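Below you'll find only one chain, the form predicted on its own, shown as structure tokens.
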Amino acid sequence: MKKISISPPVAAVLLAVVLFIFSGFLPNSFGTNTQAAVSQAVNIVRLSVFLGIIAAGQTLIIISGGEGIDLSAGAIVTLSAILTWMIVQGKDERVLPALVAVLLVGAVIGLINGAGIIFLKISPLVMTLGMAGVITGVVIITNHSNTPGRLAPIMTRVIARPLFLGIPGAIIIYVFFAALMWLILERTTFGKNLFAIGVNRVTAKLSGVNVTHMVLGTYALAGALAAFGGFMVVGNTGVVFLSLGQPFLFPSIAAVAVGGTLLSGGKGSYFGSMAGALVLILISSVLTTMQMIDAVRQMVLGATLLIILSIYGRQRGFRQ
């Protein structure tokens, strides 16, 4: 009898559907109200957009192998949100320059991370954790917890509010963003080389892949993606504070793992990371609906992730 197997990304989507249906039976939920259910579903997807965008950079870094995980992503999100807030100053015409500026800053930070890892042989965990501390320190010193600025009206209209047929602009942007990520990973030389260095960097180098350039480019792109995530987050929330990006750090890594990307590198997809982000948002939503205190929510979320990862056989992939 042939064994039926389900890929982790598809399993994550199925789990998200089950969680959503389960949430409908909880008190204070949408119940059997179809309109409320659709509204809730749209809101869940909208919330997953920001985590999914930030998880994009983590997806690239983890696929690249070398025990890579970006612990500076949360700090980059905070920094880019603050920079956006300060540059825009409530003026629509400054939004595009602000976006370009934060993408460049994020890319430079990522490039420094990659340079430390490649040339100084610093562990990715140590390098990105140290960079996170540097960024946080710079933000605190330069702002003193007081950030002058104001969000441009066009950002709220495009990101936070319904833009087309009642669909929030953030979701529409996410669709184009996901398509671009798919093209990068599946239809470009960069994507093919990324999977190659994730499987085996020595073999990839012998095959003609410039591993140094690939690692530098991957970390730079991941930094820019985290910065874009910060730009989107501040456009949705309309406020900035020093710990804005921190809640996205652990979930962005977990979303990649739940979506089926091997932590050892060389195998994964952005579709999986999107599904993983949706699962995490749904779990958080269910726990909130059940009115669990924050400490219990963290415990249940952590335990759930361990169960999911053990089912995927992530331990075998990590030991390889």
The other form holds:
Amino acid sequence: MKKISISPPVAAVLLAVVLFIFSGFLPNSFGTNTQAAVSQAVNIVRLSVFLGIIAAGQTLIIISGGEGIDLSAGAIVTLSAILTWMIVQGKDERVLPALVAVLLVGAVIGLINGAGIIFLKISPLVMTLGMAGVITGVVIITNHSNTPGRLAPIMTRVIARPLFLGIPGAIIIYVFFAALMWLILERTTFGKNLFAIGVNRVTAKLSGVNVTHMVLGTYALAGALAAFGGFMVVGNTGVVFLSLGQPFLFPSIAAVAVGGTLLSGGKGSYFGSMAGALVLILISSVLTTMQMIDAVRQMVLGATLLIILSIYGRQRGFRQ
Amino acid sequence: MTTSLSAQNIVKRYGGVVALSDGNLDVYSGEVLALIGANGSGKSTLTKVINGVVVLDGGQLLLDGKPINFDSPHAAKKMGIATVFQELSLVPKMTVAENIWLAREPLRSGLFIDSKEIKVRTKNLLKLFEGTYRISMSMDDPISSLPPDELQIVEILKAVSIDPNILILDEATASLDNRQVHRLFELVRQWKAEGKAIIFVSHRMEEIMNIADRYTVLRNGKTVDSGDMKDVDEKALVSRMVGKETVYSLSREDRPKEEEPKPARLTVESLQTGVIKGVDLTVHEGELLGLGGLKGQGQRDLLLALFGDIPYEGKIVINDKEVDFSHPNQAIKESIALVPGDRSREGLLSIRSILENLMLPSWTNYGFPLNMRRSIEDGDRVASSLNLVMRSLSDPVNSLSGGNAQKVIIGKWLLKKPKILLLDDPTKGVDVGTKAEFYRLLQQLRSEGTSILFHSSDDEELLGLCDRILVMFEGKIRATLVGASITKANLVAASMGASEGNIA
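Moving on from the form predicted on its own, please list the structure of the form predicted together with its partner chain.
After this comes the whole thing, all chains and molecules, with the earlier chain placed first.
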């Protein structure tokens, strides 16, 4: 029997295309208007950028194995957005220092996550969940009154508006970001060792990989990437609020899973997570176009996730 | 009551490997039968057939003269056959009492666990070993908090708790101290008097001489001899285990004839870990040093300690420089490589590609961004030098056969050109053809000056390949075999801890 095996990232992209074409036939949609279709497609991709960037750190942590998961990603996004907002104060020249600051804060939070997991042997789920609580608490205490702050014009221009040939700046940043992620995962010793510790930490150690350093580094990097996500989100929305990051948390895990990254670690790609983010945003957008209430949207999203993952699971079963 | 168990012409195959081709054994009420044999002779397989852990492929078991069949240890227990396992069968998170009565808890009204009854019965059982375990030990302690000797006692009590007619003690004394062994032997004599039949497996010749009434010797999967202990001495037993001295001529002739002393490369002084009790050794340049003995005598710990994977006390000197490793990457920097004993758990990244498995210790040599073309060239080169049978370097390593997977692990170290190669039973589960290739590779590495410390559970391999053989017994080096003293008889005698006088 000929085996038809299709890699999950490609499957996710194909699913996205099919969904997009289907969405065109809905009432009030773009129908046969090509121009409208293109602008709708660009908009969907642009929306997926933010989820995609937040899913980047999640991808690294899930690949690192050891039941790795980052439930603090949403809280870091919120914290980073508020910090950016407070530091920038409407001044263009403060944007870069703000970016550096939030990346550092994110990295330190991630490092603490990693330290708890590797030294105190707290499970990643509990450690990052606890961290999310701590961060959220800190944010609430320090922002009991309205947060004074304002976005710099250059952020809005680069992130939220078309930047080059009518392509939104966020998408251009996303392309470079994706290239960087690919480089980290596939063309550095760090990336190779990351997959190694995700598959088998004993083998990795006996081959000279310092598993402790790798776990600390991975969680620190993931924290910085989530903070970058927060920076991008606030650049897009232009406002901050306490529940800004939370809605991204579970979709960021779902995007990694839909992208074919093994939740047990050791196998996966960032391209997959990007495709996963696109699929999730598309489904959500289709359901909005169909004027579904939020409860129905949640149900359909959840069910889709289960169906996709069960198909991946079956494929693996066939191959063995 | 009287009972008897007879195993007749037992055959057991694992895949294509015949572990037992003609296993025979008879044991009767009121006696202790010692089941003895060298590494790979089939004694653990025969034990497993008798206690239901594995299902036999041929032959017949008779209990009190009637044929019996069972397919699980549980079924064997129901027929009164209990085993004290060498690899402990206890649940770490449950208490001593819970473990002893697991799945056989005494019930009240046929429904509720009678915890009072459990307490009384456990107390009675613990009395058997009273005074030989810590006073503070309680039946309510979780198993995970007990030291190895007490675990072993619990394991023994668990087997005894079903009041078996036939009791198998498989290396039950390995982690007991003298006093505990003494008590166990008193109990064994008592059980014997009560009419139990006991099968005793041990690597300690001294204990076999002490407790056994009769013996059965296995060699190469066959029962070759049985008889009364009073008719034999240590030396006679060892010679029966060894059989006709087979000169293993795999590579003897290829050995360098003139033996001028070469400089020492690795020197170890009074090395200790939890398992190793003080080891001194020296490996010279271009030397193939064998590490023999029965399984679990500290060979694995020795290799892991030298590789920096487990903490140790003592002195390790490499090329006249004292080193102190706390992580394998430091050992790798000193040009040491380890082929670990458990291939899939310690040596491979199952779902990753062959290339990534080969390159794992070497990626840092490929720059940033990683020079993939050069890594593929190097990977192809080492794969073809090892005759690795594969479709492509990008295939997952778990698509390879056992022998080819082992080649990948060896290949990843060849890329690092190690000066010291540590091998932990590398040919286990490897096909004959690959073994021959592997032997040639070892010869080649040795002639290039690599120092090799080679542990093998296959005695023939050690005898055929090594310049010298260190025989380990209970965490120490029992004997060093050099030149004419490299004989199977000496190796087996030292493995069983036979007294020095019996080593030729």
